[in-house]
Amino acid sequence: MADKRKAREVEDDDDIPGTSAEGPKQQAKAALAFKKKLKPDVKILASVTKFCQAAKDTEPETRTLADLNLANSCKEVVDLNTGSVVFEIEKSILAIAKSILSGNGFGYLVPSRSSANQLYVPELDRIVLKDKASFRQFANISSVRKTAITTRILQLVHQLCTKQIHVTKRDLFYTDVKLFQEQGQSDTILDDVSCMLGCTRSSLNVVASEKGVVVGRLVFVEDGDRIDCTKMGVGGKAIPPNIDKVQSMESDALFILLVEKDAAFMRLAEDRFYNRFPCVIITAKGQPDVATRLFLRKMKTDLKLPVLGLVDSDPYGLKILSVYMSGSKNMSYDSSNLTTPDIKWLGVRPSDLDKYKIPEQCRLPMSDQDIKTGKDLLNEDFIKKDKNWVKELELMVKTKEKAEIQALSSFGFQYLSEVYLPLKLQQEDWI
């Protein structure tokens, strides 16, 4: 009787997704089937080498906004040295002093960074800032506090550039906590100041804390020290916040692999994926930070390597990829320095879920917010420019399913580096 009851329990368990004895067997069988499709590495490398050479032979886009004669006037910033930043600040303060002495009070003409003042330029494949601005007046109760914070930020940046030292955004916030109240406010005004002065944010000598990491076939000099990214272990080399101190990049890589998450990065680094398929692997561990975006652009420009993107199969993964490619609306004024053109979407794409037989228990239902974000992306010009991206996003919204890169681990922890990515490279399966 006990044996019959035990057998019945096992049969009941077979009806529960993820507990069936056949489940692991089927997943192992599917993984083996895809592994058998792999050609020898030498043949895959030959194909990737051609892709790399084609990227190097492609002439980079050299046109600027000024060359396009757009109907809308746009505002772009440039890198300025510390002396030029000090000069611009002193010029602004002198104008304010004259205004006060003439009895007109003071304020700042601040470029608007709202969504309505953004423009996507398909010829350059990036978002830029139009020239609309608003006057931030000290004598107005609605803007008096922002005007005071703007003045304080200008004073602090003047001090940093005069002394030629760098601080983090967090350091800047703690110089006057009672005025700033929260870091988000000082960060926002810092971007306003950058826009006002017409310089990149890095020109202000204020940087973000280290976030992004890089590993693989890359050697560069950082502030006089030679860095070999093949000898940085599983954690990789932290991307320096001061990209202007990075020089002399060298690499024998065939491509750059841009990874959304730290977990996938660590898997690839531990498996030494960059030795089997010569590449440089980089991640910002989620949302792209300025330093990682600058570093990726520098690698693409200096090394002339193609960039392949590996992100989650959800609207936010695609959004992250588009920030690297076309820029963010928050920093559209600096898109010429922060964007990396022509990134290929390698995976994980919505069509991969069925193609690679991702188990149902590893797929997640999209929330109402996820679906709304997906539909909003379909209306963005930088998405509509590529019909393949639109097709994938439409499939995602239709099926209402999403999956993380880690869903591939259901076939084995090393499936990502040993089967999925090699097969993607073999089939040149990127869009």
Partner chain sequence: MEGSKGKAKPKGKAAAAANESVLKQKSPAEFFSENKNIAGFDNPGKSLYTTVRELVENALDSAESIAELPIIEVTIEEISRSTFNAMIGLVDRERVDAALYDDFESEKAKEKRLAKEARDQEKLAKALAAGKKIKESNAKTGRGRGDTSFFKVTCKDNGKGMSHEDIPNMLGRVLSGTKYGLKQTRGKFGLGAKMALIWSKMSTGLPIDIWSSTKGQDFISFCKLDLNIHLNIPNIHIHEKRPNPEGWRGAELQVTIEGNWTTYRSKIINYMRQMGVITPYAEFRFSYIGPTPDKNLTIRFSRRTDVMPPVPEETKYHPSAVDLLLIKRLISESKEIHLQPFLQKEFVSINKAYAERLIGEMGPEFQPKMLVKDLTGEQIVRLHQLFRQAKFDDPSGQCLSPAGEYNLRLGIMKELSPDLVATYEGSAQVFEGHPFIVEAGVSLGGKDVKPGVNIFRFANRIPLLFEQGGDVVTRTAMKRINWNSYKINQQQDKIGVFVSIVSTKIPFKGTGKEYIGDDISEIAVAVKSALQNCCIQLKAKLVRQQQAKERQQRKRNLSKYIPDVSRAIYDVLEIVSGPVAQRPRYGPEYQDLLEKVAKREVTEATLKQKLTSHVQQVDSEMALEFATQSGMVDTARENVYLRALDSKRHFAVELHNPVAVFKLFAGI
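The form predicted in complex with its partner chain, contrasted with the form predicted alone above:
Just the single chain follows, nothing else.
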């Protein structure tokens, strides 16, 4: 899916063809009309500050799974220090060795991560893993491969943790290509292992290669180096894959702007949007990776800032928001560490298409697959909990139109940073 998005972005860089001679004039007029509505920045800032203050004042919910007393017990993992991880692995290996020596073969009790074993907890607003687990036996043709890979990964992680070093998932895969065959297999087992040991994936000292970027009014210390995200140029600071090394976050921002993709992020960074309206801008360039989600959560909890989401007006944009908020099914065992509750949907919302008079040629018809995804989303709990979201999604499915953030560029490349976002902030138009 990331590739598809990238391809779309490339297309968007071109001028939108088919705009008639009359078109641009009318559009310019419309753009001007919206620009006139803008109040001075001071006034906008005042209202945003109020919003920010409100967010800081509300005590963040600290309810955990244990507090809820749910009917079915759930599996959750915690951050463990490397010493405990080593100890956990050693205990498992010893148990296995004992079992082998007594002639019984061996196996692993692995929590199931299938969608049947997932549960959305509305109180927490995130997906958690139920307690179903399966026993993977070595002497079974269907599970022998997974069991063998698990054993090898356990040994490799043990090595990493004793040596106190970090590797990427790709590195891990290359240590035994012959056994793992493809990276997907070692990645899946790695998630199984963290589930099994009851620790987060980052505790295993295996990280994903960096993908996310952050820019704006944020200062933090990474492994002893002080990073000032206002001085990171237009590219922004790559989000460190290892969140453990990020400390002492400071910021004078009023909000965090979560952007779905790179193109919009670049525009905002280049226009130094964060200087006009103090904020932190973050993107994972499509589907968010673990590091970006961890980083966003850390910012939100440490700095107590409201988060505003700027995504495409299509089902995938919403899905990406949902991953930030409620977690992905694949990593639901670690949802408590990965999710950032209470993200406001700023735009681009289906209702914005008409409200901001986005020209027809910038809207795309939804494919059958899009419409199906949209309808499926309507049944998802995280959408249903908010009436306003349901309304927007229903509108999208009804009009069968989608638009990307770049559609706003039809009014000029800087329309996004100079008119659309300020106006949104001024009107406090988020849901």
